[in-house]
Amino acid sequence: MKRLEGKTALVTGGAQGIGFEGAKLFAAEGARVVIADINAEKGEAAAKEIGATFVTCDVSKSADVQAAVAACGTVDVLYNNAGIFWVGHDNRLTEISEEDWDRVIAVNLKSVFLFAKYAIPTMIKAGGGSIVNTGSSAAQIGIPDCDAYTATKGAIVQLTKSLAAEYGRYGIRTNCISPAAIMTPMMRQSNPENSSFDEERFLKLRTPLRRYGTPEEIAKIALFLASDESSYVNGAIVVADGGITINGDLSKIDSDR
């Protein structure tokens, strides 16, 4: 039997990147998948490719979120993956406009609140479910020049813990994946070619595995957390970053060893 057979999975931001690979794997494992994304062209193409349902959704808008949840009927798995790293707008706190700060908070954090708010009642009625939130290494370490993004990801980690404590009694497990250096379109956008980012130095000195991660690798973690295989995992923060947030000075390590 497939791991998500008979379950309905709602994936936000599922039109591309990590979200798409998660939706694709969920569908392959038997789930009825609903993709909620603001990009209708990419979302419809993604849904068609994997046999999912697509709903156009601004994840920061309550009416859109309620419509997406309604399209599912019952939500057994909620994968809160939608988020933005807003290059050219996010910055150090004193340089961010209030409007840009509010937009990042709305897309990254308010969306988690809204989807959980409206999906959890369907999970309670069904006798349980799994919520998988998307954090970031920014929730574990300080990252300069993206203070709004960092604030949202730290908040998502703490909200994950609160939801796990509050709704575990209903058979609802809430966990969080905190990725870093995953090669996605957003990753490339956050480190444009004309920036000061030194990719070679980053991979050699900051990343113990000395490579980027892939969306497929994160999707496999999401599948585990969504499935009954993780039936006693609740409130966990799975840091999937190749060791970036725990390493020391890799320049002291002989690269040939």
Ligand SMILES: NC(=O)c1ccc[n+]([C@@H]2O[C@H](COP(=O)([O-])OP(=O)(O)OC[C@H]3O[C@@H](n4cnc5c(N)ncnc54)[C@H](O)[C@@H]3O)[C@@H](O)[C@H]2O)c1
Contents of the next structure:
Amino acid sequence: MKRLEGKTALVTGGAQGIGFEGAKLFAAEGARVVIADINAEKGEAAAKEIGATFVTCDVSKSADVQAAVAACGTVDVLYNNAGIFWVGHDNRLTEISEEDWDRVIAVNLKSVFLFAKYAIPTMIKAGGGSIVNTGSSAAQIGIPDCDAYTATKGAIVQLTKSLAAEYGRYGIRTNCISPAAIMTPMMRQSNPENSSFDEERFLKLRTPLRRYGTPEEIAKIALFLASDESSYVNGAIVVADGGITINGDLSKIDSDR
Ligand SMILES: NC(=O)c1ccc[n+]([C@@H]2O[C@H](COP(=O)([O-])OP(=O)(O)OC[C@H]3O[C@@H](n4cnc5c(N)ncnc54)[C@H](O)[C@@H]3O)[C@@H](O)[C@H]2O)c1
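Now that we've seen the form predicted on its own, could you pull up the form predicted in complex with the ligand?
Every chain and every other molecule in the complex is listed next, the one we just looked at coming first.
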């Protein structure tokens, strides 16, 4: 039997990158997958490719989130993956506008609140479920020049733990994957396409495995956490970053600061 047979999995930000590979693997493992993403063109194509349902959704908007949850009926697996690393807007705290701060908090953090708020009652009715949240290396260590992002990811790690403590009694497990350096459009935008980024130095001095990770590697962790294979795992933060956050070198800081 496939590992998600008979389950409905809601994947946010599944149009591309890590979310897409997660959705693809969930579908291959028998889940009925619903992708919720703001990018309708890519989302429709992604859903078609893997036999999923697509719902256009800005994850920061309550009405959109409620419609995505309604499209599922019961949500057995909630994969809170959507997020933005907003190059040119997010920054050192004193350089971020209040509007940009609010937007990053809404997309990355309020979304987790909204999806959990509306999906958990369906899980309780069904007798259980699995929530997989998405942190980042920015939740484990201080990373310069993305303070709004960092604040959201740290909060998601803590929210994971409180949800795990509160809803475990209903058979709902909540866990979090904290990736870094996974080769996706976001990663390319935030690192290799950034002119101040020294890729050779990053891989050599920051990344013990000396390579980028792949979205497929994260998808396998998401599948484990989504499925009954992880039936006694609740409140875990699975760090999947090739060892970046156990390494103390600060090569990403500009040399003039
Ligand atoms: N790639 C990495 O190395 C890395 C590292 C740490 C954390 N993460 C986290 O993993 C998750 C996925 O990252 P990725 O690299 O695949 O990113 P990505 O930018 O390649 O994909 C993100 C997806 O989220 C969607 N999205 C963005 N804003 C949205 C909104 N308001 N409503 C609905 N959908 C929205 C995008 O359309 C896109 O499909 C994010 O939460 C990110 O913070 C990634």
